[in-house]
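Here we start with a single chain on its own, the form predicted on its own, put down as C-alpha cells.
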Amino acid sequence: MVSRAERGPVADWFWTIDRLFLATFILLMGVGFMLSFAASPPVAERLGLDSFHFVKRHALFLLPSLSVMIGISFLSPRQVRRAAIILLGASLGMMVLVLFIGQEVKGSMRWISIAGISIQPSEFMKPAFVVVCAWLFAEHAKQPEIPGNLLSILLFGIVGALLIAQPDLGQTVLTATVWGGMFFMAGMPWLWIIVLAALAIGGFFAAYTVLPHVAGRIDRFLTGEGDTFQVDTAREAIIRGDWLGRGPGEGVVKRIIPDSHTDFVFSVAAEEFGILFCMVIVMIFAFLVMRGLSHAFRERNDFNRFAVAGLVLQIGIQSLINIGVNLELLPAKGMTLPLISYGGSSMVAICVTAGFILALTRHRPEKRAVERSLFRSGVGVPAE
C-alpha cells in the first residue's frame, strides 16, 4: 500500500486516481479473460488451431493493454490532448492506407498489417476523435471567435467518410451518436440540431439504398427472413441459460456460431452463467457511464467535461449495441463488447479510452481550488 505521506509520481497517481474506475476496468478485463475460456476453444478447433489458441492470444494482449491504460492515466489533461492529436493523425492516416493496402474481411477493408500484426485503425481513432472534438468544443465555448464547432464538424465529416468507405456503418453510427451527444452538451444551436438530424436521416436512407449488406441486415431484422442463424441462435442460447445458466462448458451456442468469442460472447455468458450474471455485466457498464457523467457534471473545465462524457458514452453505447444485437433488439452488427470480447485492437483501444478517462478524472486539489475561486469570482476557468 502506498502511504499518503509519500511524494512522487506513483504515490501522487495512487492517491489522485479514481480507484473505483480503475477497479471496474480491471474487473471487466478479468471477466473477458474468463469468458475467453468458455467461448473461444470451439472456434479454434473449427479452424484447426490449438484449443486454447485464442485464450493464449487474449492473455497476450492483457498485459500490454493494462500497461497502456496505466501509462496514459499518468498524463495531465494537456498531455492527454496532445497524445490524442498524435493518435488521431496516425489513425486517420492508417484508415486512408487501409482503403488501398488493407486486408479484406467479410467484404470490408478495416484491417492493415504492420510488422505482421493486424491492426484496425478505426478502433484507435474513436477515443482520439472524442478528445480532440472535446478540445474544439471547449475552445469555442471559451472564445467564440475560434471556429471550434465548425472544425469539429469538418473533422467528423472526414472520419465519417473514411468509415463509410470501408464500409463500417456500425462504427459510423457509434461515432456520430457520441459526437452528437458532445455537441449537444456544448450548446448546439437548434438550427444545427435540425440540420444534423436531417443529414442523419438522409444518410441512413442513402446507406440503405446504396449498400446492399446494410439493406440486407435491416430487412432481416424487420422481417425475420433470410440468414438470421447467428442472431436467432444467440437469442435462443440466452433463453436456454435461464437465470442461473447451464454451467461452465455446457453451452451449445459457442459450438455453432462462428463469432461466439467476439460479437456473441454475451450470449455464451448468458447460456453458461445465466441471465443474472449478464445483468451484473450490464450494471457494470451502467456504473461506468453514470460515474463518468457524474464526474463530467461536477467538472468546471469544459474540455475535461466534454471529453469524459464523450469517452464514457462511447463505451456505454458500444456495449449497448453489442448487447442489443445479442438480444435481437438491433440489426446484426459486428461490434465487440468492450474489454470482454476477444480482439487485440479492440482491447488496446478501449484501454486507451480507459486511460484517457482515468487521466481526466484524477483529483487535483490545488488546481480545483483555483478553478472554484475563479469560477465564483466570474473570471472563468483557465485553459489547460
Second form
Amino acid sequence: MVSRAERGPVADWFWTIDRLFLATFILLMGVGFMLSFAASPPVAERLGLDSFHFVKRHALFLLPSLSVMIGISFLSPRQVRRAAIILLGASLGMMVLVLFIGQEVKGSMRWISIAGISIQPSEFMKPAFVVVCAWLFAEHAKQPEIPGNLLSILLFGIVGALLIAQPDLGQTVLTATVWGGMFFMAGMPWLWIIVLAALAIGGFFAAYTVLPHVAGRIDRFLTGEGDTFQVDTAREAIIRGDWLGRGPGEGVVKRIIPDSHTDFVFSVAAEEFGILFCMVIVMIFAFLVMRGLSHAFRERNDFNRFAVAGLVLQIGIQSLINIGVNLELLPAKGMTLPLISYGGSSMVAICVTAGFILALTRHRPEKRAVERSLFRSGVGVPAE
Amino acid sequence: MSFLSRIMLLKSKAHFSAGGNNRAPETGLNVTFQGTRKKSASQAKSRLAILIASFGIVYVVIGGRLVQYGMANPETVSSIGRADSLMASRPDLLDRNGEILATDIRTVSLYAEPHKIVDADEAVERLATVLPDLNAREIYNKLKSSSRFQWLRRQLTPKQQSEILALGIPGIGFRPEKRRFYPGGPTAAHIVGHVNIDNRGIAGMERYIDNQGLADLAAIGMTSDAKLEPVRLSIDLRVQNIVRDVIAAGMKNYEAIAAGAVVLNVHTGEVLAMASVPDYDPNNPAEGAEEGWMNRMSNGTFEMGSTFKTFTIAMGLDSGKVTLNDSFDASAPIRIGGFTIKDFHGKRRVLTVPEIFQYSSNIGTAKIADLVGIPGHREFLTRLGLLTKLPTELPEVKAPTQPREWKKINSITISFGHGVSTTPLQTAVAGAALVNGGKLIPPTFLPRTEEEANNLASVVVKKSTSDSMRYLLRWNGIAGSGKRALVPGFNVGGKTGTADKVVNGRYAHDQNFNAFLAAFPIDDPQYIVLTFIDAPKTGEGGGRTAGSNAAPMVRDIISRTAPLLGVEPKFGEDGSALLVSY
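Condition change, the form predicted on its own to the form predicted together with the partner chain:
All chains and molecules follow, beginning with the one already shown.
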C-alpha cells in the first residue's frame, strides 16, 4: 500500500509527508485530550452537566479534526490555494451573516448555528486568510505589476473590520500580527513597517479609548488593581503546581479558574502536571514554529514560503498569546491554546491550519534547496 | 458582491500564474522575472531569520517566567501566618518527683482558604459528617467570606483528621499545632492552671511561667518547636491526688458548696498539695465554667472564725503580757457598742489560757486582745502577713480585707476571727510561723531548700511562743475540738474554726465557714494541713461545726499522706517511737 515503487496517492502521501510535523500535531492533540480530563470536569460540574461532558465532546471532535487535518494534507499546493480561497469566501460570508443572525455570547456576535452545530466562522477564516495573503504576496513578488500587496491590504481591511464588528479584538490582534509578519517577510519596505507600526500603536490607543472593556483589561494588567481574579488564580495554580505538579486530579485551584478548559488550560496543566510539563508544551510549540520557519527559509517557492511561515505564525502567535496571558505577561485576552484547548470549532479550524502546513511542507524534491538549510531536518530525506 | 467577483478574478489569475510558475522557470524565458525572484527570496530569507530570532526571544521570556514561577515558594501564595507561632513550645510542668503535670502534644487544626472553596454548601455538609457539632451557619459564613484564611476547628484528633482528609474537600487544610495536655485532669488544676487556644498561659503556674518571660520569648519566635527545660513544681502529685480526693469527698458527704485544703512544709514554705473544689478540667476549661475556676485557697477570702484565736493567743504570749498560766474571767458576756460577745461552749467561769484555747472562748480571746491593745493587735497580724497580700508565684491571690479603722469592737471581733478576711493559704502560712520556731516563710510552688527558705524567712514570733503554741495546739487536738483530726502515731495538733457566714450583710447562724488549722507531728512540726469547708449541712456525728467536718478531712489527709511525706509514726505511750519486733 505504501510501496515506494508503485506510488498511489496514499503511498505518495506517506513518503512525502513531514512526519515530524504530523507527529507533533497528533502529540499536541493527545496532550489536549489528556488535559481535558483535568481541566473540564470542574466547568461541567459548575454548569450542572455530567462531569465528563466536555471530555466526551472533546473526544467527539478529535476524529473529525484528525480527518480534516489528514484529508487536507493530501492536497497539492495549488489545491490548498483553491481550498483556501473557497474557505475564505465562505467564512467571510458567514462572518457577515454572524453580525445579523449570530448568537450573542458575552456581548459578542461570534457564533453561528448551522444544522445544530455552533460554528465560529472567524476561526476558519484565519488559515484561509493566511494562505490567500501568501498567494497575493507571492504573486506580487513574482510579478510586481500585479497589485498583490494592495489586494492583501484590502483583504486585511475587510477581515479586520468584520472582526472588530463582532467585536473580537483578540482575533483582530492575532490576524493583524500574522498578516504583518507575512508582509514583513514578503519584503515590506522599512518605511511601511514604521507607518504600519505607528498605525498599530494608533489602533491600540484607539481601542483603548473607544472600547471601555479593553481599557479596563489593559489598566488591570498594568496596575494589577481591580478584578484580576482570572490571572491571580492562574498564577496561584501554576505556583502551586511547582516543578512536578500536584499529580493528576489533585488540582484544587483549577476548580475556581474560569474557563479552565479553554483559555486557562495551561495553568491547569501546571498545577497538576508541573511547570516542567508546561515547559515541554512550550517547547513543542517552539519546535513547531521553528521548524515551520526554517522550512520556509529553505523553501524556494514564494507562495509555499509565505503560506507555511504565515500558518506556523498563526499557531505560534496564538499559543504565545494564550501562554502569555496565563503567565501574566500579557493582558487578559480570550484565546485558546491551539490543538490543546477544548472547543469544537477552534479545534477543527486549527486542524485546517495544520492540514495546510502538512500539505505545503510535503517533500517535493524539485523545489527544495537542501544546501542552505538553516535547521537541518531530523528526518531522513527520502531517496530520490 | 464586488468583493466576491474580485476573488473570482484572482482565482482565474491564479490558474494562469500558478501554471506559469510550474513550467516557466526551466525554460529560462523571463530573465528579469528570475532576477526579481532571487532578490525577493534572499530578502525573505533575511526577514525570516529576524522572525525566527524574535520568536526565540519570546520563548526565552516565557521559559524565564516559568522558571520564576517554579522558584516561587508556594506558601507565599496563600496569606497564612507563619506556622511557628502555632508550634511554640511550652516547658513541661513536673511535680517534685518528676511526674508530668502538663505537657505539649502535637495536634492538627483545620483551616479553610475561602477563595479556594468550590461549593461551600457541599463542604459544610460533608464536614458535618465528621464534626457533627459544627455550627453549620457559622462555618458557611466563614467559607463564603472574602478572607483568604479561616480557622474552622482547632486541635483535631488524628482520627478526625484522617476522616476529613478522606472527604477530599478542596480548599481546606491542616496545620500542625501544639496542644497543652494535663494528664492529671482536674487533680492539680488550680495550681497548674491552663492555657488558652493560642497556648498562652492564662491561669496558675502556666501563667506564672509566661509572666517570667516565656511569652516574650514566644513573641520573638524563640520557642518554636524547641524542647524547653521542664519546670519542676513543689507539688507532690501523690499527696495532691489524696488531698483533692479527700476534699471532694468531704464536700459531697457534708453537702457543702465548696471545700479546700493545703499541705505546707513548715520549714521551707513549699506547698506540697493544694486543692479547691469545685474545680475544673484544664484540658477543657470551658466546661464546669466559672464556679470551678475560682481557686478558693488563694483567691478567696473568708473570715476564719475561731482558727484566728490561735493568732490572738500567740500574740498575747509573744507580747509577754500573757503566759500559759494566766487566767481570764469568761463567766460573763462582754457588752460593747450594742454587741454582746458570748461563748459558744460557755463554761461561765474563769478560764486558763489553755482552756480558752480548748473551749474556744470568745470572751477569753477578746480579753487577751484587749490586754495587748489595738495597735499591737494590728501590728502583730501585719507581722504574720495576715493583713497584706500573700507574696507567691500563683497569679490568683486575693488581698485580705480589714476594717478601715480599727476600733475596740473591731479588735475584739478580729480576736476570734471576724472582721478580717484572709485567704486559707495565708492563714496556713501564718500558722506555720507559729509552729516552726517563729519564722514566717513566703509560700512557694517551686522547690526550695531549707537554707533558701531561711534566707527569705523573717522571725515573727519568739521561739518560746512557738513552743507554747505547739503545746496548745496539741492540747486542743487531744482534749478540744480537734479530736476528730487525730491520727494514731502522728501527733496532730490543731485549731478548729466555725464562723458564721455573712449572708446579705448579716451573720447567718445556719451557714458556717469551717476551717481546721493543723500541724503534725506537733512535737516537731513538719507540715501544716489546713482544710476548710464552706456551708456544710452535716458532719461526722451529725454536727455542722468544724470539729465534725473540717477536722475529719485533716485526719483523712494526714493518715493517707503522712507516709508519703516521710513522717515517721510514733506509736509509743508518750508519743515516742515504739520498738516493734515481729
